[in-house]
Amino acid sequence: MLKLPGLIDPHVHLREPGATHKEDFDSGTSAALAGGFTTVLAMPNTNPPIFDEATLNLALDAAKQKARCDYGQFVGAGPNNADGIAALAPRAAGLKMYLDSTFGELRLDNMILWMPHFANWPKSAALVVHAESRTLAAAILFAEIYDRPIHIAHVSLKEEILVIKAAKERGIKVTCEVAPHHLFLTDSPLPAGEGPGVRAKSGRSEVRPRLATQADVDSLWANLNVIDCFATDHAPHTLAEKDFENPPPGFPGLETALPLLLTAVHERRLTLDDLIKKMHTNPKRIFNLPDQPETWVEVDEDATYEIRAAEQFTRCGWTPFEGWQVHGRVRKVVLRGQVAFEDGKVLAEKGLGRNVRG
């Protein structure tokens, strides 16, 4: 058995508040366990977003009565919320700024909304922006205007990894995520019925920022030195929603991410001492989270299968990867010496889970 420590991952969507139809804090810490996750971090634009006192005491309050492994919770950035905001550093995960693609409280539509954001949010807290493109370069100068750190999101673009890799260069203050869906899939589409996945059904492949060209994911792999961290953006729809004439944007990850990852180590694209920094050590670093002793993921590095959505925990159903051939399954998981996970049963009980910024 292969042994690894207990992977993070900074930017789940567990749809809690306002959603729970498509997951809430109890399937989606399952589902997290089963991908060999011990911590998660849930994104704020739920329903109503988590961006005041109040709603992030909704969100921990669920969070403390269902997680099954451990947690923290983002909160917002709205147009109207910088003064009160940094009050609740000490409390959240950290603070998620979207600079594009969403919509409602959490939607900062010109840059001046940005200013007191960057100023006011303490220097030692996270930041993270979803920023595509320009919006990126923008968010860049931002870090090296206020001399802050921040974390982009998801990058998906080649564009975006060279800009960042030269900001690196320069000393600005930037780390940045990729997600496994950017990494595996591209836009092209496949016909009906030729290869498994989500490609084979369009409406499906909905997802922010889009899947992107060959050439944009050949970037990525080029470029795995100036990417810090592989996050799922976990981000559950169920089939039916996505089925839709007009689908939400996004995948579901937790129990996916690993076992590709494991794959391309297998297939040396990727070595497994880079698997650990960016799926535990570089997160645990960059969010500032607590030790959790005697806590480890045993995996089976040599079992190969085929992903199946039948198999899984998430409550939506489904996955891009159905069919997908992959090596190494998760055998079992122990948090803080108490097995959570085994042999496909998640065995830790609702409440497990500790707040990481408790």
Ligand code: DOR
Contents of the next structure:
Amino acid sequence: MLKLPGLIDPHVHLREPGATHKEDFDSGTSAALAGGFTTVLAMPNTNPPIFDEATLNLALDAAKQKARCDYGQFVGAGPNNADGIAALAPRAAGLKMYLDSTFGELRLDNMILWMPHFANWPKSAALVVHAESRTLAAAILFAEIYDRPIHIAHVSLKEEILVIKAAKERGIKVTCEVAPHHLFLTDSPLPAGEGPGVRAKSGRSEVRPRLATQADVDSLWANLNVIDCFATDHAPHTLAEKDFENPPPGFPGLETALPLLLTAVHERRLTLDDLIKKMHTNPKRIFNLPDQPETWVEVDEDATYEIRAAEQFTRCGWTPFEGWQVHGRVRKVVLRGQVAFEDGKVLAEKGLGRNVRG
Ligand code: DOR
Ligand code: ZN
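Form predicted together with this ligand structure, per the form predicted alone context:
Following is the full complex, with the preceding chain placed first.
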């Protein structure tokens, strides 16, 4: 039996408020515990988005009632909230900035809109950017101009990881995360009916950032030392939504991240020390998270099993890794001395979870 610290997922979409048929703080934190996570940091692109005091209270009230593991809530940078939002920093997991043009109300279409957020958000608080390709290079330039740390979400491309590597070598305060689906899936998945993986050209393969080429995936593995965190970007949408017209982008990931990465440890593509660094030590430091005393995860290292959506706690009902053989199963999760998960059952009550900024 392998004992791990309580894992931290700094990037999840729990859909509350606004889309609780996909997920809420109850189902999402149940999925987290089943996946070995004892802390999740929730993104603000909900409905309404979390972008002022009233909406932050909405999310935190729901979380307080329902969360079964610890949580933090990001606030979102919008085109009009740069004056007030910084005052919420002590209560937020961090500030999330959507710098690319794919995201609704929180989208920051031009760099003039970035400026007041970079100027006002406290340097001691986390600032996370969704910034792909050249936008990512611009965000790194902003970190340098404003002399403040930034954290780059879901890096997926070779050009991105190489630019981050160069920026780090130059001493720019940049950290980054990679999602398991960008490490284990490419943009040419097996055709329908040919075994596991997401189907090519199906709504189920839609995700942002998109799945990338084998060369991109290889470069992420070759530059593991540049990656600070693994973060799931758990973005549940129901099967009915994924298999209909205009499928929304996003994959669930809370219950598959650890088994996939433990399988990589088993195959010696990753060390256990590195896994713990990227799923506990580094996110704890980057997001300034409190200690969780008497908290750990027990894993049966030798258990092999097939991933099955039917066994998951997420409300979305599917996984892009259906049928994958993995090595390493979460047996038990203890949170502050209480057994929160054991042998497939969530034992934590709603409300056991605490706000990391409480
Ligand atoms: O695929 C994605 N889905 N990427 C994002 O950045 C947002 C997310 C969502 O909220 O569904
Ligand atoms: Zn996301």
